[in-house]
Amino acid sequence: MEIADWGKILLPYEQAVDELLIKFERLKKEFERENKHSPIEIVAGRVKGVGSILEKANRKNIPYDRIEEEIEDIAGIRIICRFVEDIDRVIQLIRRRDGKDIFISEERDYINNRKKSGYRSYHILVRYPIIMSKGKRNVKAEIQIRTMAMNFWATIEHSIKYKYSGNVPDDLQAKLQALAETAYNMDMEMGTVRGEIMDAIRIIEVKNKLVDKIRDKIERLHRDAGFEQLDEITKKFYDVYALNDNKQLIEFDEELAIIASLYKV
């Protein structure tokens, strides 16, 4: 395999990552637009760099001409969830697409069956069909689903393994394992106050949407109707906002709606 060929080799993986990112981002927005809790908090994607691919091939004794056949995670999608319970919801969402636009090859549960290092995550290996200039191609990709705490730990552990070329000192490895359990226990505790957390999040989301609606009305009054009391209405908005009471914001928004109707904007 010529080093100059890598750009061409990685191109379909880049396309697969781009398309999968769009799919999951749109899925997240669908929940948000319906004012439902999205089990997807963050979506990220990457194509392994050539150095990472070669390192894995050497570590696993994979011949270079067999890399695309034997390395499953050249294309990777990572879905970060707020709660452990959300992970199962994401898994079910992906399973529903199996045989349609995503084809599941294998699932690996490293949450209930954590790795010896302490690593926890849920992996779904898929084949994703893309259309390129030369026709259709099924690209292998790995979807990792984990909580924020799991992701933080995994990121740190990956950096440490890289520093020590995989030979992490025993005392440091023991600390990492203990921290992995601490992170998992925190996830479990978060689940016990999930209702309170979701209520707080909903209050914030409602407040932000109200602010956007109010800002839009004020901007239209100023732009389309030449509303002269702009400074006065802006000051009143800031005063109401400082009360930190969504009911007051709703009442202010209703007052603005009446003014906007009078000015026919």
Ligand code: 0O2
Given for the second form:
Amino acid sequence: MEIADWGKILLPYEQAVDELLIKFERLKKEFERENKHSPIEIVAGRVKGVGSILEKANRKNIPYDRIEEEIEDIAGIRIICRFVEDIDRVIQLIRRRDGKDIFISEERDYINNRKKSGYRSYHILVRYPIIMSKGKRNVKAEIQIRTMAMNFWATIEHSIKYKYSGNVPDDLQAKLQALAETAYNMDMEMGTVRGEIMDAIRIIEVKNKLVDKIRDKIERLHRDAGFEQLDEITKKFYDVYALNDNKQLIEFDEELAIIASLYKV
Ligand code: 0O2
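Mind pulling up the form predicted in complex with the named molecule next to the form predicted on its own we just looked at?
Expanding to the full complex; the earlier chain stays at the top.
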């Protein structure tokens, strides 16, 4: 395998990551459009760098000409969730696509069976078909699903492992294992106030949507119907907004709807 070949080799992986990113982003949008809590908070994707691929091949004694067969995470997607419960919902969403646009080859549950390092995450290994100019290719990809707390821990631990080239001193390793438990306990605690957090998020989302509706009505009244009392209505809007009460915003929006119908907007 020539070093100059890598650009070409990685092309299908890049395409798979791009397509999968779009698909998971669209799923997230679907939930948001329906005013439902999205189990997907953040989606990220990357194609492993050549240095990282070679390092993994050396670490696992994989001959360079077997890299594509043996390394499962050249294409990687990471889905970050707010709550541990959301991880299960994401797994179900992916399983529902199995055999359609995604083909699951293996699932690795490092949440119930955490790694010795303390690492927690749910991995789904898939084959993802892409169409290139020369035809179809099934690209291997790894989807990692984890909470924000698990991700925070994994990011920190990854950098430390990199700094010590994998030979992390025992005391630091023990500290990291303890921190992994702290992160997991936080996830568990968050789960107990999930309802409260979701209510708070919903209130903010409703408020932001109301503000957009009100702004749009005022804009149309001014632009399409020559409504002139802009200063007055703007002041009233800011006063109502300052009350921090969605009911007042709803009433103001209804008043505006009456004015809009009088102006035939
Ligand atoms: P990168 O740089 O994130 O891509 P191995 O790599 O030997 O641990 P394997 O067989 O490739 O494991 O599969 P596994 O266990 O499913 O792990 C694949 C990926 O999961 C890793 O890829 C990491 O991203 C993540 N991971 C697994 N174990 C740990 C861990 O202990 N700590 C952290 N921070 N991440 C982990 P890469 O290629 O190792 O790294």
